[in-house]
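The chain below stands alone and is given in structure tokens; this is the form predicted on its own.
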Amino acid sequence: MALSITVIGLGYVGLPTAALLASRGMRVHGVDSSAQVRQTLASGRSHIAEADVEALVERALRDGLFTLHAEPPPADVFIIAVPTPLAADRTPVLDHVLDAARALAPALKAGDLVLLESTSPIGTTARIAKLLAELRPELRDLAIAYGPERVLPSRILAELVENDRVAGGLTPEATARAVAFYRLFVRGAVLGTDAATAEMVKLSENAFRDVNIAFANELSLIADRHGLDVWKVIGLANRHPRVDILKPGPGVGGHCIAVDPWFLAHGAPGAARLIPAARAVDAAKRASVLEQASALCAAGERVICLGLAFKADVEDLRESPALAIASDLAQRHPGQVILVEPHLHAAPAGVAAPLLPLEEALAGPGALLVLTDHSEFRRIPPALLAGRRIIDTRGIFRTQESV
């Protein structure tokens, strides 16, 4: 009999995971609180833009290996893949995770494996175990573990299979069960550890990237003060055999790097010094870009914002610095801001500026504010850039005149 899996949360991680597991012949129950999400998926369409996911969903539905539910049905393995956002005061919000644990509790049976995949503060897996013990005290042999994803938008399905994975249980038995499960579909190494270590590993990975990007952005701010080309500085510095400085940008975004460092800092406020400093640099870089663009608007220029997504060649707007900067600029200077985002069909809600196709936006005058390095922007003919003021936060037009 095929292994049955209940995946709670059908977002950017949960849906590709569910689709992948179903493609391997497992019986997958997809659970999402949104009726609209369930309806979209039931029609064979995906509500997220991710390569090949929609085709896997349609096939799994047709083959009867993927079913959709508002509440978790019984299964052998339960995967929690719900959001863990930040509150306004930058404290982790675990409501979705705890609600998922409460929802799956009635469906549990002896010997089930419960896997938390949502990025979470250290100690969250143990907190889930405590909650489940209170709700189902008669179940004493549950295996509860943490198995964070390591995926990149636009490559999620491939990276779920190819990347190494860490699996940390609350007991050695739970670790062994989690490792064995992931080895069913992961070609990379599956590394067993304890739950708290696995939680800190995930947060450390993204905090590392955030701190290093902050260093690059701080260099860009310093270079601006001296009238230097930071891209040239970094390129030459990286010729050192032990130096590998990352690329600057308008700030970091996405569901991980802009959020996860705060989970570490929140858990150890007296010890975390570098992480909050890196987050402050990120805020300073965003503010600097906004002020540069605002100065052009104040001088009477129309500003064309190139890109709203948080990274190149995706439509993902989560925690996007590009979206935040463009929105603030449009609010400051009504009627002077144009948006260009090839992966969207309409301007995001709340952004008071028109969204135009690239060709139409460049048909008229205006300075360029490069916020996302989409491939389409890199192919803009030099003739359409001539004479324009350019604020190039991504370094794609370095041969052109820039401010």
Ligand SMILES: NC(=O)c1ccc[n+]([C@@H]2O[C@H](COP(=O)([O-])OP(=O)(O)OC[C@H]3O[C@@H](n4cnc5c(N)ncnc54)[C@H](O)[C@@H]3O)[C@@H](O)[C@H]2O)c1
Second form
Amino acid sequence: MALSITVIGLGYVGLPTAALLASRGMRVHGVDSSAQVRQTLASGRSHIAEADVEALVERALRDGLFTLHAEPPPADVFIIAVPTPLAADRTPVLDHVLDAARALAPALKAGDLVLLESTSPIGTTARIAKLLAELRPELRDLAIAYGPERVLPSRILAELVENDRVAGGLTPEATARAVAFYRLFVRGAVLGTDAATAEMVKLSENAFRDVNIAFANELSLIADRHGLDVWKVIGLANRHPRVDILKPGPGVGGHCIAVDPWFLAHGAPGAARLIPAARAVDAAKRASVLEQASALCAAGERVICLGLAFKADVEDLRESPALAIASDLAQRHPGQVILVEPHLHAAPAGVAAPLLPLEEALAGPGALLVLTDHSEFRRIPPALLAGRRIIDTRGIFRTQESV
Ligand SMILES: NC(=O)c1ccc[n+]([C@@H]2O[C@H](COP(=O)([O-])OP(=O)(O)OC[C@H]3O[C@@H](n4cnc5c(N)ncnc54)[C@H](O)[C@@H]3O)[C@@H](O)[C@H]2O)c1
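Having seen the form predicted on its own, please provide the structure of the form predicted together with this ligand.
Once more the chain from above appears, this time first in line as the rest of the complex follows.
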């Protein structure tokens, strides 16, 4: 009998995971609280822009290996992949995770494996176990573990299989069960540990990137003061065999790196000093880019904002510094800002500036504010850049005249 899996939360993590498991012959019950998500998927379409996921979903539905539900059906393995956002006061919001645990409790049977994949503060897996023990006290042999996800949007299906993976159980048996499950489809190493360590590993990975990018951004602010090219400085420093500085930019975006470091800081007030400092540097870099662009507008220039997504070649606007800077600039200087975002068909709601195709925007005059390093922008012919003022936060036109 094929292994049955209930995946709760069918977003960027849960849907590709569900589709991949179904493609390996497992019976997958997909659960999402959004009726719209369920309807879209039931019609064979994917609501996330991720290569090849739609084709897998459609095939799994046709083969009868993927079914859609509002409430979790019984299964051998339960995967929780729901959002873990931050509240306005930067405390982690665990409501979705706890709701998912409450919802799956009635479907549990003895011996089931419950895996939390949502990025979570240290201690969340233990909290789920406590909740399940309260709701189903008769079930004594559940295996509960944390299996953090490391996928890169745009390469999710490949990375689900290829990346090394950490799996941490609340007991050694739960760790062994979780490791054995991930080994069914992961080609990378599956490394067993305890649940709290696995939780901290995931948060440490994203905090490392945030702190390192903040360092690069701080270097960019220092280099500006000295009239130096930070890209050249970092490129040469990285020739040291033990130095690996990441790239500066307009700030960190996306719903992981800009968010998860707060989970670590929140869990150890007073102990975390560097992590909040990195977030403050990020805010300072955003403000500096906004001031530079605002100065051009104040001098009468039209400013063409290149990119609104938080990183190259995706349409994802979540926590995007590019969007925040462009939006603030448009608000400060009505009528002087043009938006270019090849992955969107209309300006995002609430941003008071027109969205133009790249060629149309470049047909007229205007300074360029590079906020996202989309491939299209790298291919802009040099003739269209000549004579323009350029604020290149991504270093894509480094050989051109820069502000
Ligand atoms: N996107 C990534 O690249 C990535 C990578 C690693 C880890 N993560 C983490 O994985 C988790 C999920 O992220 P995502 O990007 O897949 O989120 P998402 O917003 O793309 O999708 C989450 C889905 O869960 C559904 N949902 C919310 N509450 C629910 C509930 N109680 N029951 C059932 N469904 C519910 C939503 O409707 C949504 O469809 C987060 O903790 C995130 O930090 C994401």
